[in-house]
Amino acid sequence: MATASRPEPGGTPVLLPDGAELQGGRLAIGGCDVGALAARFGTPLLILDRATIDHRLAEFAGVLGGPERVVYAGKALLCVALCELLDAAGASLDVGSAGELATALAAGFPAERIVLHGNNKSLAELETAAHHGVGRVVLDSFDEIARVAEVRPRCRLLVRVTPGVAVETHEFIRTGQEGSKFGFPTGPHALEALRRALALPGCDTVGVHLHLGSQIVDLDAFARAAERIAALLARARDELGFVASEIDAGGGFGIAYTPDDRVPPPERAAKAVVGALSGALRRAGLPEARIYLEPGRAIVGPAGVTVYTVGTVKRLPGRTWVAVDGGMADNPRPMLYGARYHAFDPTRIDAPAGSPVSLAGRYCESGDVLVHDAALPEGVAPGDLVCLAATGAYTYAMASNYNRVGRPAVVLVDGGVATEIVARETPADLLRLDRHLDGRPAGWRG
């Protein structure tokens, strides 16, 4: 049976957004039916189900006391659309670049609700973020610290600190250890951060920030950093006389991107990691603290699914090659970290499977691979449709170029209605900033 995957006591299916159903064999998100989706918007397509959305961010709002305690990490995806969609919310975001800003900016977001990190923002950054009255800017370096006393915005500041805590995830996605690219060591660093930070004119420096990392399931490693933190603001309030008010604990929270994937809900998550810290910040003598929480992919991942269609199927003695008409271009996970997808035909549900097959990108590399040992139906063919779940985050965010190949459509669905927010790139849009050698515009009639 080529399942979508493993159906959860009731029938809801762990991995398809929460709006998924299934229909004499189909899958139908939002209402919508995927194979009616992919006809229409054409593959590769990234389908966003709207319900899933906002259901996770009503359950983080829910634990952490308000719904602009939720800060969603911008860089899991980000479009005006989903800006709209966080601002009615009432959730804050937090961006890391200027396109990101200038995106929220775009959508209205309101920018006392923005919060602005990243390990080497620059002068001009900084600067737009000063102009538009950007909420929050975490500091993360003493060359920031010079550079935003040079710019004197009137925000607040959270100083990033690196508690020290090893996750176990992939090594390119760790955060919080010893050695980090970010934030400064709890002990004499960050302290003489906190005092640099306090002596900026015109802001208010308000707490700490910290990261572990990205797809976190072990939910002890926060309550190992929040003993640090705890003991790091307990020295900063004895020796800077500084009390802080609020903490950002970042995000990371895992999700399942398989059916044998095993991840701690939301809920229980969010509520693990204020628990800690609320206890750590008692037991060392220390007021409450305001908690925010930045989730990115525990939002967002579990909504989206993304639609291929089956270009080749090359039978060799031991492997099967199945060909799709997307890849590492606008999933590059796989080939980056090895991360493991559940791929199936979504107009063939309740199919057998036939014997596993390579699912393979359209690049020009041997590497892109998005799933290694597919079950999809017996007899798979071209012009097939074939389904990845779980991928809503850090893909379309990652999507490249590659081959000159434009980045998928992104639709969200919801009531049976689906809307395309972000258009498919032609070679038109490729070409918009070329130029020929005598500086003329490198334009494309098709």
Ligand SMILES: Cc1ncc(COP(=O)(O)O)c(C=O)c1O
Second form
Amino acid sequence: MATASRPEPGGTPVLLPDGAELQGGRLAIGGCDVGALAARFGTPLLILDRATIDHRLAEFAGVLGGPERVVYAGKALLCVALCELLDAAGASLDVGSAGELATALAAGFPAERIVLHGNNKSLAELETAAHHGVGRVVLDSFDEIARVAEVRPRCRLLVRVTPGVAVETHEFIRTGQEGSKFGFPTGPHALEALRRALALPGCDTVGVHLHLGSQIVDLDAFARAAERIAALLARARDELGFVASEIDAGGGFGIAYTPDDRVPPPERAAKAVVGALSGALRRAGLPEARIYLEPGRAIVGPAGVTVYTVGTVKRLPGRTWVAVDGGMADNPRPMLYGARYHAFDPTRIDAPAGSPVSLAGRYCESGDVLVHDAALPEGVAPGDLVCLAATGAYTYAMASNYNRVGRPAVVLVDGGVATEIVARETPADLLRLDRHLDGRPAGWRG
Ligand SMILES: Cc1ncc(COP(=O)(O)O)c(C=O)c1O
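To test you: the structure above is the form predicted alone. What is the structure of the form predicted in complex with this ligand?
Full assembly next; the chain just shown is listed first.
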């Protein structure tokens, strides 16, 4: 069967969003038939299930003791409507650039619940953050501490530390290991950073931040990191008289992308981090700290499903190429990280699968292959729909206009209602910034 995993109450992992239902072999999400959504909004289309986002935010909030302790990582996916949804849930928001900050502010997201990140924040970004009253800034380098001294934001500060724990994940998304470009190693560098941060006038240095990496499934890594954090904070107490009241332990919780993936459910993962940190602080004789987490992928990843339309089927000796109307520009993860996905036809999810096919994108790169061994229905043909599951995170957020193709639309589905929360990019959008040789706006004459 060319199936996609169905949601199993209490079971993990699941590939489809919580709001997924199968109705006579057709997939519906949030009460909306996926085939009908494709007809109405066109393809490629990113469908986001609100129920999944709400459930996952609530799960993390339950473990952490409050929705504001869930600092959604905007880099996974950000747009105005998503900020509104996060605000309604009472969550906090991690932004890593002036653009992400502008998106949050445009949504009316409370600046006090925004955490500013980045390993190279510009003076202008720090000034904008200070101007709008961003609640927390995470310090990443000595140069940045000097910039913050210039800007004098009235906010809370955390020092980002790298505990020297290398997690098992793709090397591009590993961040907490020794030699990482992020943060201060948890030895003399981190102590010096804390010392300088504590000396900044007008700000309140409250603790440390760590982020080990992304798509982590081995929870022991968090326990190893917790011991190093507690050791650092014990030294900070002894040598600087500083007692941390906050620890932001980052995100990184893995999700299932294929039916073979086994990942800890979010609640278990969050409990493991909180338990490890609390235990390590206690053993080091330190008081409890407020613990924050920054999940991105674990919130929006499983909420998303991308729908494509098949355009060509090329049956060659030894391989069949099925090409869809999207690919590496709307989802660069297969090319960037060798990421694997599960493909299926949302209008006949129970149809018997033919021989495996290669699901190719439409872009001018041989490496633009979304799935190398897709089990699509026998006789797949132009006009058929193909879905990839678990595409909510790091797809649209990393999308490009390669080949001058517009980025897809994004729809949020909930209770039988589909709302377009990001419109499809048009040729006019693509030409908006172009100028003729004489400097006149180019415009679209289509
Ligand atoms: C500082 C920080 N926090 C949180 C995240 C979110 O990670 P994930 O989406 O894996 O939960 C990232 C991702 O790179 C990050 O760099």
